[in-house]
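Take a look at this one chain, the form predicted on its own, written out in structure tokens.
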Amino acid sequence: MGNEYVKAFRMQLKPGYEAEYKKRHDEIWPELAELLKNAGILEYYIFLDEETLALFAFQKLGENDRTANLASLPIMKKWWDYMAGLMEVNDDNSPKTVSCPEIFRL
């Protein structure tokens, strides 16, 4: 396992875009998937609360975590632009996120 750690955060989907959000992630661009893996993301899950449309994301990160650099990369910005109409976003089209601190692990 090494120096792996986890990061969790919440995002918000806009009403009516559940199927499109899933479709776009099912068809994630191969170059984006590779970029995320190369940034140190070992596992990445996104769950949907169908009642509130909250998206809960969970990432397992390796010791070579370089996710802080992703925001500056053109492919990441292109993905954010592509997804911006489906979810709540910041001025730069990055998803609005709320960090979810870990309170339990088994």
Contents of the next structure:
Number of protein chains: 2
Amino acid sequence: MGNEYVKAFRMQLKPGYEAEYKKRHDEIWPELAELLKNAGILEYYIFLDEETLALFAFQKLGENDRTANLASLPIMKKWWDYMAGLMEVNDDNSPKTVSCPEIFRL
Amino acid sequence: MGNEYVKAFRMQLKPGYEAEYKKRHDEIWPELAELLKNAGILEYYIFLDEETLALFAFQKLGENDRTANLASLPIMKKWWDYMAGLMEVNDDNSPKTVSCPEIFRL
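Okay, that was the form predicted on its own. Show me the form predicted together with another copy of the chain next.
Expanding to the full complex; the earlier chain stays at the top.
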């Protein structure tokens, strides 16, 4: 495992955008996917709670975690602008996130 | 990766039991942990959404996934009885779960 660690957070989808949110992620811009990997994201999953439309994100990050820098990159901002209509966002169009602490690991 | 696959689901904690839920999982019965591993659970994380008290579970399962059998095991039932006061449960004290489909993976 080394300095690998896990991180989870919740985002919120707006009603009616389930299919569109999935479609856009199926078609994620290759340069954005590459950028996320280069930022140190080893694994990244998003799951949808269809009852509450909560989006639950799970990440494994490497010791070279540079995800904090992603917010300053034009392509990241462009993605946020693109997704802003589908989900709850902050003033800068970044998704509203609620950090979810780890309670248990097997 | 082989036939490894991931699974996510949401459970619901009752207000006021955050610390107790974590404590009991910190002190999980070793024989139960062993049983979960033997059932084919390769990785198992639970995260808490402190705003909604949703418990988000993430699992990686191997090709020898026998988790469907867990419900019939006495120690599993004993654990569910032990945890039933802390969370939303079904009539048999198993936790109420909402399956969360995978929307994205990097």
